[in-house]
Each structure stands twice: as C-alpha cells, then as structure tokens.
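Presented as structure tokens, the chain that follows is alone, the form predicted alone.
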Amino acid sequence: MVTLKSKRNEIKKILIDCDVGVDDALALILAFHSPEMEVRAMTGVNGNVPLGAVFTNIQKVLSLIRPKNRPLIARGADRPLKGDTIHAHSVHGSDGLGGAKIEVKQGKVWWEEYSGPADELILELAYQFPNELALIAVGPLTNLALALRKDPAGMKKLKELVIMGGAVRTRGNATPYAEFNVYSDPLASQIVFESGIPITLVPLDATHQVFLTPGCMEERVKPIGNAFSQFVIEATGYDTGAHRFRNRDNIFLHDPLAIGAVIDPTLLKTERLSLQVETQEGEYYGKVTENNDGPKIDVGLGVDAERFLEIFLSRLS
C-alpha cells in the first residue's frame, strides 16, 4: 500500500455524499482503505440508479468493505429540485453495481441507520464538527442544496466540500455540454457552487485522466485475488476470457479521483474559477461555465494520473 505521511490527529473525518453506482463502489473502497481519513456518515440521493436501489447499494458495498467503526447512513432526495429524475442505467446495470455479487448477511450490519433525512444528518455533523467536516459529494448536489436552504449558516461550518461534477473546459458525458452530476439537478449544483464553502471541483477534465486499462486489469488487479479485485472486475464488466471490458475501452475513475484529492490535494492542478451552471431547460442544460461573478472555487483541470493509479490500486488490497 502506498501510505502517505500523516499523523494520528490529522486523520481527516469524511462524510461522503453518493448515488452509489459502479465508480461510487470503488470511491468507497478507496475512502475506507485510506489511513488518512475516518469516514463518519454516508448518505444516498438519486442519480446513477433510483434512490432505493442506491440505498441498497450503500449496504452492500459496507458489506463489502465491512468497516470497523460503522459508518451512519441516511437517506436523501429521490428527485431533483428542478426537473425530471434521471438515471444511468446503461453504464451502470441495472442494479448500479454493473451485476457483480456482493451478499448482504441478515442480522449483521456494518452501518448505523439514521433516522432522519440526508441534509438533516449533513447539519448534524457539520455543527458536531466545526471545521472539521469534509465533505465529498459524488452525486448530484440535491442533499446539499436542501441542506443549505435550510441551514447556510450550519454548511459554511464544514472544512471543505469537494464536488465530483461538471465539464468545464472539456465535453460532458450527459450531454454533449454537460456532465451527468449537473445535468440531474442544476439547480442545485448552482446553489451549491454559489454559497461560499471552501469548493473543490473534480470535473471530467481531470478524471477523464485517470482509467483503468485492460492491461492494468491483467497486470495490477486481477494478480490481487482478494474479494475488492473480484468485485472490480466483475462491476466494471471485465471479460477475464477475452481480456477486455465489454461494452468500453476502460474504465474512468471519476468518484475515485474525488476521494484521492482529499487524501492528497496535491494530486489536483487546480485553478481559481467562477463558475455558472444553465439552469434553463434547452440544448445547454447544466453546462457549466466560467464567468467573472460569484465566489471562486479551486477546479481540478489536471491530475498526476500515474501517482493516483498506483494509490488506487495499492489500496484494493
């Protein structure tokens, strides 16, 4: 395992935002194989896969992962502030997992249900932890937006929000304008992207830098033989036979990358940009935008792709 230099109190406590599909799963493996963060809650909102399918998903990757100190979970929106749900069932499967195999035992958990909403749960810990709270949102930005209509105040006590989201000088994958994240709720992304919290943006103009290759597969994570490598191979759809993905090239690890600028934000290039989002319904729905008005946030429009690999991959083990 890589391992980077930390000490014991500069474990940073985590809370991780996800409409948990395929690059989610592997986000989350990620979050909880890093010594350098504590992830203390997570909460599901509708994207990739309808909101009870990700829920489910929560739980069966914790399964997976079976964490020794058991995260809260929370449910979040099942719709978007403005607009029709949409999902991501062709890239995802189905299920959002892409098929692969993960048993859920009943009687054990490795979770603590919430009782209340997402954005509740958000505050909750926002308030518990002041400036000390990072949170890393990896789905669209609805439980965030619903958090800081209700309380800006308590949000702008987090450290930092670091936002999987956005094309901002590059294509989108939802549109040819837009990227999946913004384009399920753009209202919301604006709102977020307008309040002032300390931003980190990972856009698809850095995760498009980062993927897992067949050649990555054969050579790095197949040799792995443990549980994380099968549940790899078989979310991303790898054909171990025919020594390719089956409906891709490769595999982008956009929720991953998320995670590792907050194991180490140096990983990121960044810039200081203001952005906008298209909130009107039409041919640039949830294209994001640079312009010179509203607060600034740091956008990651390059990364040390072969330093985050081999983080990633040391940490499937």
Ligand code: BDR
Second form
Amino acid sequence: MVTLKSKRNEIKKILIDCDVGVDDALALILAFHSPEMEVRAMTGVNGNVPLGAVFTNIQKVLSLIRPKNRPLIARGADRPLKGDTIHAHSVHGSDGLGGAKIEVKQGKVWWEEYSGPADELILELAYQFPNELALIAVGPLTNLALALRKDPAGMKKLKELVIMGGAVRTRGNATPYAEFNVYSDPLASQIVFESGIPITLVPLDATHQVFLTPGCMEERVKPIGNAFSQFVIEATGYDTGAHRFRNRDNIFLHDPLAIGAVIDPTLLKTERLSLQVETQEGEYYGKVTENNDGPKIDVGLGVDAERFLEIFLSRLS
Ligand code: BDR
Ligand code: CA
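One more: the block was the form predicted alone; return the form predicted together with beta-D-ribofuranose.
Entire complex below, previous chain first.
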C-alpha cells in the first residue's frame, strides 16, 4: 500500500462526526484503513437515519473494522437547530446500512462510550490536542454548531475542519438547489461556515465525480473477497447475478472523499470562497451561495477522481 505520509510523527489525529449511512460506513472503513491517520473518536448526529440508528450503525461498522485503539464514541443531536428532521431512507435503506448483514457481537466491544454528548467530546479532544485534531464532518453540522455556541474559543483549537456538504456550482440532491447535509440543518451550516476555523468543504461539485460502477464492483470489489468487499456489495445493494445495483446506476462516494481530502489534500482542486447558506424556508432553503463577505474557506470544486478511487479500492483489502 502507498502511504502518503513522510514522517511517522505526521499521523493525523482525527474525529469523525457522522450520520451513518452507507457512504458514511465506507468513509469509516477508509479512515481506519489509512495509516496517515489515527481515528480517536466518532460522534453521531441525526441525518440519514434517526440518531438511535446512527449510533447502532457506528457500533456495527466498528464491529466489522475491529480497531485496536478502541475509539471513543458519543451520541449527538437528535434534531436540527431549527426546522424539521429529515432522513434519507430511500438512499440508505430502513436501517441506514442498506440491510447489510453486520451485527454488533455481544461480549467484544471495539469502542469506548463517552459519558457526555457529542459536542462535549468534540471540545474535550480539541483542548486535549490543540492545533493537532482534524475534525471530519460527513453529516448535518448540528453537533459542530452546538459546540461552537458553547465554546467558540475551544473550537478554534481544531487544526482543521473538513466537511462533506453543499452544492456550490452544481445542482443539489435533496432539492434542485440544496445538498442533503446542508439542507438538513442550514442554520448549523451557516454558523460553522462563518466560524473562522480553517475549513475545507467537499461539496457535490467534487463528490459527484467519484462513484462505484457495476464494472468497478466486478473487476475490483468482488475479487477482494473479504468481509469489507462483502459489506460494500451488500450495503450498496449490488446484485452479483444481474451485475447491477438494485436501486441506481452508480454509488457516489461522497463521505469517503472527505476522508480522502485529509489523506491527501492534493486530490482536490480548491478555490477560496466565502459562502452563505439560505436559512429562510422556501424554494432555496439550504442553498449555498457565493458571497463577498465572511471568512473564506477552501472549496473543492474538482477532484482527481481516478487517484482517489485507487486509494479507496486499494484500502478495502
Ligand atoms: C451526503 O448526504 C448523505 O446522504 C450522505 O451520507 C452524504 O453525507 C451527500 O449529500
Ligand atoms: Ca453522511
């Protein structure tokens, strides 16, 4: 495996905030299989499925990965700061993992449950590792906004924030204008975007360029023949007899690309932009627009898709 770190002491400390979710699960597998990073903790947020299912799915995916370092896990927000909860069962299935047959085995625990809520864990680790901790957020940004409201100075101790979310110069996927993570909690997104923390945004503009095709499943995923490739087949609903996905043509690797952006920041082609989120209900709710004011953030508008896909696939085995 090609390791993208030059010195051993450059292994990045990571916290992943997620709403597991099929592509969140693929992101977790990629992160734990990447020697460039050490995942210290995971926090769950309402999103693709309700919070209870998100938390179960974090445990299921950790039972598959079996990390030796027993990361901390914490429950976060069960609803957005403002507005109704929405879920994406049509994409991720009723359980959020496409019905994949993975279970939490009794008796062996691969994580440590944190006693407080997600926003407290985020702040605690930010203080414990000042200017060292990278937070990768691949769900609605509610937990991050709660932490920012509680202690903005504490959140400034984060080294960086990498966020999957938004549709900047392209169509949305929740509405014609809005991407799911931002649409699920536009107010939280606005609070995070204007926080002044160094942010890299990984929007649909980039993630719609990275996807699994039936050809890729046949030629690269199936031959791996391990528990991870089997999970990819089951969770994505790939029909090995019919050689196609049951519900769609391709599977977008939205959340794994946010992990990729930390493994190797040169994968993304970024522009520095100020962004604003529409928080008023109506047609444009959750739409991200470019703006002249406010802190600038690095926005991934392009990606070296081939190189990313190679990293993702090679780390399934
Ligand atoms: C994002 O929304 C969720 O459904 C995915 O997990 C991803 O985080 C893509 O818009
Ligand atoms: Ca997600």
